[in-house]
Amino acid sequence: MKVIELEGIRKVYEARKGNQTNALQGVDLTIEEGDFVAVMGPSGSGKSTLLHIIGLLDKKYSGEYRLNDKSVINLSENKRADLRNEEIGFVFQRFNLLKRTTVINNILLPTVYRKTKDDLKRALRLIEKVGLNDKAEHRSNELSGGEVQRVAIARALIKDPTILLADEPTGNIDSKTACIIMDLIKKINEEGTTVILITHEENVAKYAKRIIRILDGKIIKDETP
């Protein structure tokens, strides 16, 4: 099943003095259910813009985008937010956790506006899944960088998304901890979640099933590592 279909995606930024920057120049990309895709490219190549479009964080672009076989181009902000909350989990390089909030409450943040009776049970299962059983009541500012990233991954999974988007998930941690994080992300993919990550690191990209290389807003290579 095709989870993501992009056709002719173009994104233009207005620069100073009336100049324009073509962030994406006609991107065509199909990602199947259960795929694991690494997006690579130098700074300014358009990879973060691509991730923001896929994650429904940016709607100012042209082209066609279908998510789970449904066009998202003309959705209202509320419907985009609902779809994003239901289908997509985000893991960021800078973690974006609340520093003085406990691990368990950080993981539960995405459920604040739409709670269910099973949220707490699921959060506790996710804490066990990421190997932080003894840290549930610790504040995030008491954790190591690797532990914080594992909390961020658990938070991204709390709504059981079909897609996990990771923007440089190993960028702020040491290489040994990065291996632990990537092993965890690989396991999540093997359990059925579609994973798309951005990275500058070849060693990280090799965990993926596909490597998409992007330059100057264009896909220049789609390869299997």
Second form
Amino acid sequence: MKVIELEGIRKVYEARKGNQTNALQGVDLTIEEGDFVAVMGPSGSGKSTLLHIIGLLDKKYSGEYRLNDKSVINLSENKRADLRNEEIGFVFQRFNLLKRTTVINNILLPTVYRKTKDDLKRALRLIEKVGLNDKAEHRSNELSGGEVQRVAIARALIKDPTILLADEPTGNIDSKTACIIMDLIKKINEEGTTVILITHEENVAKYAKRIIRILDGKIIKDETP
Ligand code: ADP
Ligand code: MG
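Let's compare: the form predicted on its own is above, so bring in the form predicted together with ligand ADP.
Time for the whole complex; same chain goes first.
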């Protein structure tokens, strides 16, 4: 089944002095359920912009976007937020955990508005899954970069999303730790979650089933190695 269908996506950033940046210039992309896609391309090529659009974090673009066969273009702010909550987990490029908050509470952050009694159980299961059992009550500023990123992944999974998006999840960590992160993401994909991640590193992209290359806001290559 197709989970994501983008047709002719264009994104223009308007800068204050009237300068425009054509960040995406007509992107067509279909992603099937259960796929594992790596998005590659030089800095400034539009990767993060694309991921933000897919993640329903941006609505100022033109083109068509269907998520699970339904257009998201005209959704209200609330509907968009609900859909994002239900379907999407996001691991951001810059670690954005609350530094003074414990690991367990960082993972539970997306549930604070609508907590269910299973959330804590699920958080504990996720802590185990990312291998941080012994760190549950540590504050996140006491963790290494790799550990922080594992917490970010657990947090992205707390609402059981169907799609996991990650913007350079191994960008700021050493290559050995990167392998641990990528093994984890691979496992999450094998359990059925559709994964789309941005990376600069060919070693990281190798984990994916499909590699898309972007240049100047356009997809220039789409391969299944
Ligand atoms: P990548 O993630 O591939 O490095 P981005 O998607 O972040 O690229 O950016 C694509 C282009 O859009 C770049 O030229 C960047 O400078 C520009 N851009 C990104 N975000 C903004 C913004 N908030 N305002 C203005 N220009 C932006
Ligand atoms: Mg980026």
